[in-house]
Each structure stands twice: as structure tokens, then as C-alpha cells.
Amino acid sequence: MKSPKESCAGKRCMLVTQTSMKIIAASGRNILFLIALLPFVGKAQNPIIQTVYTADPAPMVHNDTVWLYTGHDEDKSIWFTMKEWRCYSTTDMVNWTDHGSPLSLKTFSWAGKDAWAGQCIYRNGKFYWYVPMNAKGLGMSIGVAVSSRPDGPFVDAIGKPLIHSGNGDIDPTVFIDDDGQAYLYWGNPYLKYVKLNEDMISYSGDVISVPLTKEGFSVRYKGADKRPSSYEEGPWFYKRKKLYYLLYPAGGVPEHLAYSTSTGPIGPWRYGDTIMDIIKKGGAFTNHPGLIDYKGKTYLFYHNGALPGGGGFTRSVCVDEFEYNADGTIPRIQPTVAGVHPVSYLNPYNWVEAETIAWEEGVETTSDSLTGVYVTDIDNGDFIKVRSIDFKNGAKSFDANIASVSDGAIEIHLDNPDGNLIGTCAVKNMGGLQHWVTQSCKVKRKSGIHDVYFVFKGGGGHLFNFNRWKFDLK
């Protein structure tokens, strides 16, 4: 995989630094953008992943935990130039552990290109992953992938598409209603559906095609001659209370998200309003919904174009929170630098693995077979920030698990990039990056809930591996 680096999607376009701003290289469009954001450096949290582009996200909730996969954008693509998807973790809404790719073209014999947008699922024990991609001599189909862990690795689950009906079979949606009936819904200029079957790697019936109606879809005012809605592409299927929702990207090209409802999981479907207006400062032609529950509250997931770099090849994910209306409709949610607060405070008395980022300057992450995903090219004045730690009584020190090949610190910083400074770990050389030594360091006791900055100090060149970290109150 191509450094994002090169492109201002990991190693930052812009670097915020104790005493100034560097723009090293951007767009003017993106200089723009990074103007504007100025005023929220240290607030930001969306996109939530910046070390890669991220699009159509698919969030899952299991076991307490909500896992996220999604599509990667290539590094300076212009075209939707994807081979692999991704996926990471939170248990807080602000902090996401990144899992590196569990699953790409290459999991799949009969794939040739184009790893676009699909959904994962849990059902008896197994962790299914619907994907699409181009299949050799047959065009755009759907596979599914099955591990027995929600971040993989995955396996093809049956060796051939699970879907090839001819036409527009991207962006699947998976949903299993209270009844155990699970349902497919996917396509784009179509919609289409199937019943599960309950081993999810076969379905009973025909392939159905919903009826695109006024009543269920709107009106197309772009386009109309060719299309006969405002669908478009990439549905989410998703149930309360006795209503079925089925959100998507609406209107054709700039798209918004839009939604509509069903008494029954096939409809017929009644359409509501757009959820989300075209995202015009730092957004992607494109927008790809996903909606969940969790800890009480709900989110929509979206993408847009607003890392540096960015734009309608080079996409990145973000998470709102909202309300329902009192009558169960969905109100038009306003995209937020911001983001979302926390459901959770973390617990840095265990060990944290290093990847487990809120917002992130200049670095990378990686992995391999021995290590797994590890943050990596830290460089002299990047940063990482972990949100709303929870410290109970306070740290009295500060212990890192590190390979190096040059000496360095890392500084811990209090709510700021140049915050309350509490500690400085040493890093020694350790005689190469894959020689992983835990260091330690004395920490200023504090008490209570803070975001903590790990600031990278050193020479030129890159410093060294972060794997994971902890405090301890000894």
C-alpha cells in the first residue's frame, strides 16, 4: 500500500505545532477548507480516521462494541480506485482502533478490481461480509466473506459471487429481521433484494426488483430521462420499533442522503424527506449512509472529502449524532467538524494498543504477522490524541512499547497539543523497528478526565514503532 504520506492523507497537509502552522502542501480548495478549520484544532473529530481515506461506512454493533469497515480510496485516485477494505473499533464514539484490512480483492480468486462498499453481520457464531467488486469476465458482483472474529481475517465464504444478476450489483445492505428472515437489498441505477437463507451464503427465490416510485422513491429532478427516482445507489436497511428504514444517496450527482419507510421488510416503501443536504464545504460527490444504536443514542455514519487531499476519489468517514422526531421521522442532520462526544471514558491502567487514535497528526499506521497494526513514521512534532481518559486519582507513571533504530521522546501534553506537560519517555535506540522494548518514564500526578496528546520529539527522519501504551498508578 502506497505511503498516504505522499498524498497529505496520514503525514498531514498541515501540521499544528506548539508556536506555528506549516502548510506543506495542499490544494487551494483544501487550504480553504484547512482555513476554515482552524478554529476547531483541538475540537476536531471528524473525519474520525485520518492515517488513510476511508468511504462508505458500515458500522455493526456486537459484544458492546461498535466495529466499523469500510472501503479505502487509493492515495491520489481519480477514478474509485479501491482494493481492500478496512475496519476498526471504538467503544467510546471517539477513539478508534484502527484493524488494518481483514479483507481485500485478493481474499477472493475470482476478483479483478473495484472493492467497493458492503456491509458486515453477525449471525450464529460467524461474522458475514457482503462486498462487491468486478469479477473476472462477469462485471460487478457480490461475494461474501466469513470469519469467526469481527476483525477477521475473513475467507470466501462459497468461492463464486453470491450475487450476479447482470446489472448494478454494488453496495449491499444486510439486515435480519425479528423473525430470522435476513434480507439483501443493493444496486445502483436498480434495487434490488433477496431472502437469506439462514447459512448467509445463499438465498431462496428470485432476485427482486422494487418498484422506484414517486410515492416510495421522490422525484428525480437531475436526470429524470434516465432515471425514474431520486434513489440512487448505496442503501442501509435498518428497523425501530415496527418501521423499516431504508436510507441512501439521493438525487444523482452532488448526492444527498435521503431515506424512506415500510410497514414490512419488502415493502411497499413510502418515501420520507433527505436526511442530509449535498455537503458542499469539504464534501465528496458522493455520500454513503450508515445508521446504528448504541449506549442509548443514535448515529449516522457518512462520508466526505475533507482531509487534505481529499475530494470524490479520496473519501474519508464521519459520525454524527441524532435524534428521531417525535413521530419516528428522521430530521435533517447538519455534518459537524466537531463530531460526537463520548458514551465511555477510557481506562489507561491497561494497555492500550497505539493505533487507538481520536485525531492524529503525520503519522501512519501499519502491521505485520508477529506485531498486528502498529503506529508508524513518527516524525519530529507529530502528535497523536486520545479523548476523555480517564485518570480517577491520577498517574504516577508512563510505560511505552517502542522499536527504534535512533533516539527520541515521546512528551505527554493535557487537552492541548502544547497542554499541561506531565512526562517525558525517553526513547533509546533500540537496534531496529522491529526490536520491541517497553520504556518508562515518571508522570506529574493529575486527576480526573483529560485528552491526552503524545507529542513525538526527535531528529530528522523517522523516529521510531509505537505498539501500545498504559499508565500505571505505582
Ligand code: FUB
Contents of the next structure:
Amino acid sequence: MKSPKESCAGKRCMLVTQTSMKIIAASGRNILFLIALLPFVGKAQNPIIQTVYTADPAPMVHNDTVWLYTGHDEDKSIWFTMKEWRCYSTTDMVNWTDHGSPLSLKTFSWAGKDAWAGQCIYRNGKFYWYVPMNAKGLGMSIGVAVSSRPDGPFVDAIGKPLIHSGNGDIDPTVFIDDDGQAYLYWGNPYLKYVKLNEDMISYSGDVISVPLTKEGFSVRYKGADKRPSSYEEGPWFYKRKKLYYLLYPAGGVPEHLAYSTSTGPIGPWRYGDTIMDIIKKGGAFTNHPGLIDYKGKTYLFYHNGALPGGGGFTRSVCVDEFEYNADGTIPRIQPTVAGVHPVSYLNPYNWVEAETIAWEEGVETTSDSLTGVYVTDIDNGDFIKVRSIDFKNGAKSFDANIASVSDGAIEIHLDNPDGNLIGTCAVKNMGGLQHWVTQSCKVKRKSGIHDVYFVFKGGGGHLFNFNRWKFDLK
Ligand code: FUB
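What would you give as the form predicted together with this ligand, now that the form predicted on its own is on the page?
First the chain shown before, then all remaining chains and molecules of the complex.
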């Protein structure tokens, strides 16, 4: 994200929470604005990505890891201006590792614009990512990309759209049933599905339109004269026990989230209820569901417009936990600022990618073919929070792999940005932002579980790039 002073994702978060607050407070103006920013000052964990605007979350559990695929709203967008999709992962639900953009419009020779909401799934050793985009001369269509790794890179699997059935072929959701049959649902204003073949890159039979009845999808509160039901777009299809669920943005715009269920994969559908109301404070006029079970808990992913500079076209992915009711119905889920609890602790004695972040203020991420993804655009006062680190008996030293153009330091604080300072690690000027060197320092021994804040210090301008770090027991 290269407009640091002008949008929140990344740099402006820092500006509004630190610098601007001081300025605003000092001037005694605009108290309401100050109050609106307060959620970002304390223990906010939603939105879960702050370096760029992200939208349309599609989580996937593979082996031990949650992979999160998202869209990317461009800074200062005044439409759904989206050129690429992005990928993140976690094993603790609070620290998210940025894997950059393994798929973009450039992957598809036939794509024009609109890299909108997709979903990725694993089958037979490969990952299939279904994504909608505006195909040159055709309109919205759904493509399929494939990779042997969840973080890509992905390639166009068939060199043409997999689905083009009308003007509303957006928002594909994919699910493989217990008998091996895979289904792809999608659409706005219609809801359609096909049965995918086992190769996952073709389908058999017709494209089927789902009847959008009152019984199946309730009625709209807005624009009911134009559309038959509450269903809007963005379906999320899965099965739990013996019941099939479709979650979707509903109602008209602004959207809330609702769901329907069926005893079979192709309906008939029975309307359930609203699962998340229209988000009034910090919401976007769209919302978009994605749901997983992970380490014994159930999580709903969605998006809002709550980062500074955010809104309807500059959205951010969030996650909250919920429990099903005993009868399998879904309760009303409250969007929270605090987000979710860690489900495991981070081991600081193995190398950790610097782009593994619970919260950050001021930094950006970027990537190149040599180093992969790394943290960049680090200025004096910026920080990265990494949550729930298990120091066990206590670290004695710290290593950081850094490329620096300036003398500076990394202050290591525990539990908040100006909490217990366990070390100030000098960063020497290595004379180049691609000249990677591991620099080490002693830290005060500290045991137990802590959030760690890496607070960057130095003169003016960009200080260094940060690739990875670890603590040592000796
Ligand atoms: O992100 C672009 C569009 O906005 C998606 O395709 C819809 O689901 C809505 O979130």
C-alpha cells in the first residue's frame, strides 16, 4: 500500500491513533472524532488485517492451519475497485501471516477488472480457487485457479471462464459433500449452482437456478418490488451434521447476514434467520460471510468499514466466534472490536515471519521473489503487536533479520506499546533496503505468556525492512 499518509490501512492507523489524537486533544476540537477512534487504541483485534483494506473473507482449514483468502479494496476507492486477491494464515486465530497476493487479474488472460469475492478449496493434492471477475467483452464470469500450495502461486486452470451464465455470475462458494460430489453455488441477483466434476475444473449437467421463494429466503425489506427475496449475493455453502447451510448477505442494501438450511445439497431451502444485523457503527453497506470450525470453535468471518479511511469500498475483514444453538440454528452474532481469543501460543524460539501480525500501526508489507513477503515502510514510532507469545522459562536474546538504511532501534515491550521494556535492539545502517543481515541483542529475561510490541525507533523517513525474528534461550 503506497499512499501511507492518505489511507488507514497501514500508515494512517498510526496517524489517527497516535499523532492525530495528540493534535486533536491538544487543540481541544472535535471530541466526537476522538471518541470514534478509541477502539483502535486499546485492545482492538478487529479488523484482523490493518496493512491493506481486505474484503470478502473466505477461510479454509487445511491440516493444522487456517488459510484466509480475501479481496483487496484499493485505497480511496469509490467503487469495488479490486485488482488482486490476497492470502493470510494463522494457527492461533490472532496472529495473521501475510502471504501477499498469490492471485490477481493478471493471472487470467481473459480478465478485465473486478477481482471480487472467491473461495478456495483443497482436493486430491491441489488447491482450487474460484473467483469472479469481469471478463473482457463478456461481463461477470467465474474462473478457477489452481496451485499445489495453499499460498500459491496460482495459475489459471482452464484458460477461460468456468461459468458464464448471465450478468450476475459473482461470489462463488464451493463445497465437497461426504459422497465426493462437489457443488459450486454463486450469484447476484440470482442464486445458481452446478455439480463440479472430480477434476474441480469442469462440471456436468445444467446450471440450475435456485427458486428464491419466501419460504427459502424470506422477503426483502428494501426493493421488494424489484427482487423476490431477501437473498442478495455472497453465498457460503457448508454442511454441519446432516444439515446443509447457506449463509448470505441479505435484505437489500445495506446488507445484513442471514441463512437458510436444507436436508439436501440442492434444496429445497428453508429460511433460518438473520445471523448478523446491519453493522451500524463502522459498517460497510455490504457484508460477506465465511465460516469455519477450528480447534473446537466456530468462527464467522465478515467485513466492515471500520479502519480509518474505511467505508463501503474500503472494507476490512473481521472474525468473531459463536456457538450453534442445541438444535443447529445459528444465533444472532454480534460484531466485536475485541475479536477472538488465541487458541494456541506462539513459539518465539523458531524464526517468525515479521509479517505475522496481530495488530500494527504504521507499517506496510511488500514482497519480492528473493525474500518473499516482508515488513516495510517502517518509520519512527510505528509498531507491530504479536499476541500470546509463550516465553516459557525466559528469553535471553533476540535476533532480527533486517535490511537497513538508517541507524535505529527496535524496542521490545510487553503487553502494550509502552509496557515493560525488555530490550532495545540497536539496528545498524547496513546501507541498503535489500541488504539483509541478522542483528542480535540481549533482552531482560522474562517468562510466561505475553503480547509483544516491536516499537521502531530512529530518525526521519523509512528506517528499515524487517523480514523475520526470533528469541533465544541463551
Ligand atoms: O467485493 C465486491 C463485491 O462486494 C462482492 O462480490 C460482493 O459479495 C460484495 O461484498
